[in-house]
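Let's start with one chain on its own, the form predicted alone, as C-alpha cells.
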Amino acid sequence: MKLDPWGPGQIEDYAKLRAEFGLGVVDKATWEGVKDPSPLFEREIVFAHRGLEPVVDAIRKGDPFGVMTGLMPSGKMHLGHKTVIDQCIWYQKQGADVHIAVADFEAYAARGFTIPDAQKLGLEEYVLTYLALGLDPKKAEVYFQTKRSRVKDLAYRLGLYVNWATMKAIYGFEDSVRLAHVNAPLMQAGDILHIQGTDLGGPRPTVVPVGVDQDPHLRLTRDLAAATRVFSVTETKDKKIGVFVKPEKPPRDVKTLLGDVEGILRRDLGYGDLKRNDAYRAIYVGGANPNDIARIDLALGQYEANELGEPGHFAPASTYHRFMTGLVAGPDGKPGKMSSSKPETAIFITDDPKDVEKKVKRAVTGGRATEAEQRRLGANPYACSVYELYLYHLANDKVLAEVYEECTTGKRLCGECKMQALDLTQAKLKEIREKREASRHLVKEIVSDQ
C-alpha cells in the first residue's frame, strides 16, 4: 500500500492498512474513562492512531493538551472535510487549545494556487464554516502558513535533521519534483511542532486529526521531534528504562544535566530506584516500564524548553479517519472518496439545495438489483454512500440503528432511504448556511494576522 498526501486514492482495506503501517487501533476501549466520546470514535470512523495514549490520559486527568490540524484551500469544503472539524470541536470541549493552519504555501507549492486565491478560499469556504459548526474562537486560532514566520523558521531548522534520501523514501519524490513541493512537508512539521512553543502552551500532549493519507507527514514529524531533543527515553535491550543525554554537544555539562534529571525523576515523578552512569550519559529508572516512557519524556521535554531554552518537542499524536465514499462511481465502476476536484462525488457545504437533491438521488447505494430481492435478502449498508451520510453526519445512535436494521432486513428500500437522507441533509446544510452568515463577525477574532 502507498499513502500519498497529494493523491486521489481511496482505501479499500483499512484493517490491512492499519497493520501494514503499524497504526494503533481506535475503538470504544481507547476512550474508557472519558466522558461522552465523540460518535466518530464510537462508530470507528476514526479508526487508527499514532501515539494517542498521552492525549487520552491528559483528557482523563484534565491536564493541558493541544490540537493542531490544517486545511488545504484548493477546493470547496464538503461533508468529508467536516469530519476533522467535528473532532476539533469535541477536543475543544475537553479542554484543548486548537490551532488550524491554512496551508496556503502548500496550495501554492503543490497545487498551483496563487497565495491570495488560497487565502480567500480558506476563509470563505472553511473558516466561516468552522465557526458555524461551533468552533469557539476564544479557545482556537486560525493562521496562514505564509504569514507565520516562526513556522517557516522552524521548518528551515528542521531541515537540518532530514536528507533527500529520507524524503524520497517517505514520499516517493521523483528527481523532477520542485523543491518548493519538497519543502511543504517541512512546513507541515513546523505547523505541528510550533504549537509547543513556550508562549503557546509549551511541550504537552498534542494530537493531529487528519485523513490517513496524511500519515507520511506525521511519521516525518514524530522523527523530527525526537531528533531535536536533548534527551532520549528508551527501553534497553535488557528491559530497563533509561534516560540518555544525546551525544551531540549538550547545552550544559553532562553531570549537571544528569543531576537535574535525577531531581525531576525523584521529586516530580516519584521514582526512587535510580542508577546513574555518567560515563554512558545515562540514568536507569528502576520500577519503570514501557508505559512510563511517555510520562518521563514529557517531563524532560518541559525541562528542556523551560530551563535549557531547547525546543523540547513532545512527539505529536495523530488520529486517522476513514474517507467518506464518493456519491457516484468512477470510470472503473467503483466509487472513490469524496473529492473537491470531482463535484459530482461530494456534497459541498455551500451547495445549492437543488444540486444537493440531484446528488443524493443519484448516489450509489448497497441495494439489490430488484425490489423483491431486496425485500428478501436486505441491502448492504457498508457498500452504500447514502448510509455513510447517516453514519458520519445525520443520525443519532437510535436513528442509525433503525436505518441499519431496516436496510439489512429488507424493510427499507433505497428510494425511501435516499429521501429521508435528503431531508436531513438539506436541514443540516440550511442550519450551517444560516450560522455561517451569523458568524462572519467572528472571523477577525479567530484568524491571526501573523
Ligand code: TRP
Given for the second form:
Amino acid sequence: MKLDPWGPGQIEDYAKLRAEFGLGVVDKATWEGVKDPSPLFEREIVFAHRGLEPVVDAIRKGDPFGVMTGLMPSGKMHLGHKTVIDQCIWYQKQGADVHIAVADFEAYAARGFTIPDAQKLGLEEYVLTYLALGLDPKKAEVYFQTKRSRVKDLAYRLGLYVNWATMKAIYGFEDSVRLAHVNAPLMQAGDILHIQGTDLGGPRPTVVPVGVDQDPHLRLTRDLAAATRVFSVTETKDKKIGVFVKPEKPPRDVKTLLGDVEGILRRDLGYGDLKRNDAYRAIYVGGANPNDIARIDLALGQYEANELGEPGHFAPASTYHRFMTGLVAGPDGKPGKMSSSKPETAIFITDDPKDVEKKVKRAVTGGRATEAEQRRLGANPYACSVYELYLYHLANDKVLAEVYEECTTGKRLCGECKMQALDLTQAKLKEIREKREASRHLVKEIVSDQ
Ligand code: TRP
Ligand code: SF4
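Now that the form predicted alone has been shown, please provide the structure of the form predicted together with the named molecule.
Below is the entire complex, every chain and molecule, led by the chain shown above.
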C-alpha cells in the first residue's frame, strides 16, 4: 500500500493499512476515563494514531495540550472535510489550544494556485464554515503559511536534518519535481512544530488530526522533532535497568547538563535510583519503564526550551480519519473518495439545495437489485455512501442503530432511506449556511495577520 498526500486514492482496507504502517488503534477503549468521547472515535471514523498516549494522558489529567491541523485551500469545502473540524472542536472542549494553518504555500507549490486565490478560498470556504460549526475563536487561531515567518524560518532550518534520499524514499518524488513542492512537507513540519515555541505554550503534547494520506508528513515531522532534540530518552537494552537519557547534541558542557538532568529526574519526576555515567555521557534511570519515556522526554524537552534556548520539540501525535466515500463511483467503476475536484462525488457545504437533492438521489447505495430481494435479504450499509452520511454527520446513536437495523433486515428500502438522509442533510446545511453568515464578524478575531 502507498500513501500519497497529493494523490486521489481511497483506502480499501483500513485494518490492513494500520498493520502495514504500524499505526495504533483508536476506538472506544482509547478514551477510557475521558468525558464525552466524540462519536467520531466511538464509530471508528477516527481509526488510527501515532503516539497519542501522551495526549490522552494530558486530557485525563487536565494538563495543557495543543492541536495543530491545516487545510489545503485548493477547492470548495465538502462534508468529508468536516470531520477534522469536528475533532478540533471536541479537543477545544477538552481544554486544547487549537492552531490551524491555511496551507496557501502548499496550494501554490503543489496545486498551481496563486496565493491570493488560495487565501480567498481558505477564508470563504473553510474558516467561515469552521466558525459556523462552532470552533471557538477564543481558543483557536488560524494563520496563513505565507504570512508566518517563523514557520518559514523553521521549515528552512529543519531542512538541515533531512536529505534528498529520505525525501525521495518517503514521497516517491521524481527528478522533475519542483523544489517548492519538495519544500511543502518541511513547511508542514514547521507548522506542526512551531506551536511548541515557548511563547505559544512550549513543548507539550500536541495532536495533529488529519486524513490518513498525511501520515508520510507525520512520520517525517516526528523524526525531525527527535533530530532537533538535545537529549534522547530510550529503553536500555538490559530491560531490568530501565530507561536511559543521553545528550546527543550537547550545546553546553556535558557535566553541567547531566547535573541538571539528574536534578529534574530526582526532584521533579521522583526517580530515586539514578546512575550517572560521565564516560558514556548518560544517565540510567532505574525503576523507569518504557511507559515512562514520554513523561521524561517531555520534562527534558521543557528544560531544553526553557533553560537551554533549544527547540525541545516533543514528538507530535497524529490521528487519522477515514475519507468519506464519493457519492458516485469514478470512471473505473470503483468508489473513490469524496473529492472537490470531482463535484459529483461530494456534497459541498455551500451547495445549492437543488444540487444536493440531485447528488443524494444519484448516490451509490448498498441496496439489492430488486425490492423483493432487499426485503428478503436486507442490504449492506457498509457499501453505501448514504449510510456514511448518517454515520459521519446526520444520526445520533439511536437513529443510526435504527437505520442499520432496518437496512440489514430489509425493513428499509433505499429510496425512502435516501429521502430521510436528504431531509437531514438539507436541514444541516441550511443551519451551517445561516451560521456562516452570522459568523462573518468573527473571522477577524480568529485569523492572525501574521
Ligand atoms: N497538507 C495538508 C493537506 O493537504 C494541509 C496542512 C498544512 C496541514 N499544514 C498542516 C495539516 C499542518 C496538518 C498540520 O490537507
Ligand atoms: Fe444504504 Fe439506506 Fe439502502 Fe441501507 S437502505 S443500503 S443504508 S440507502
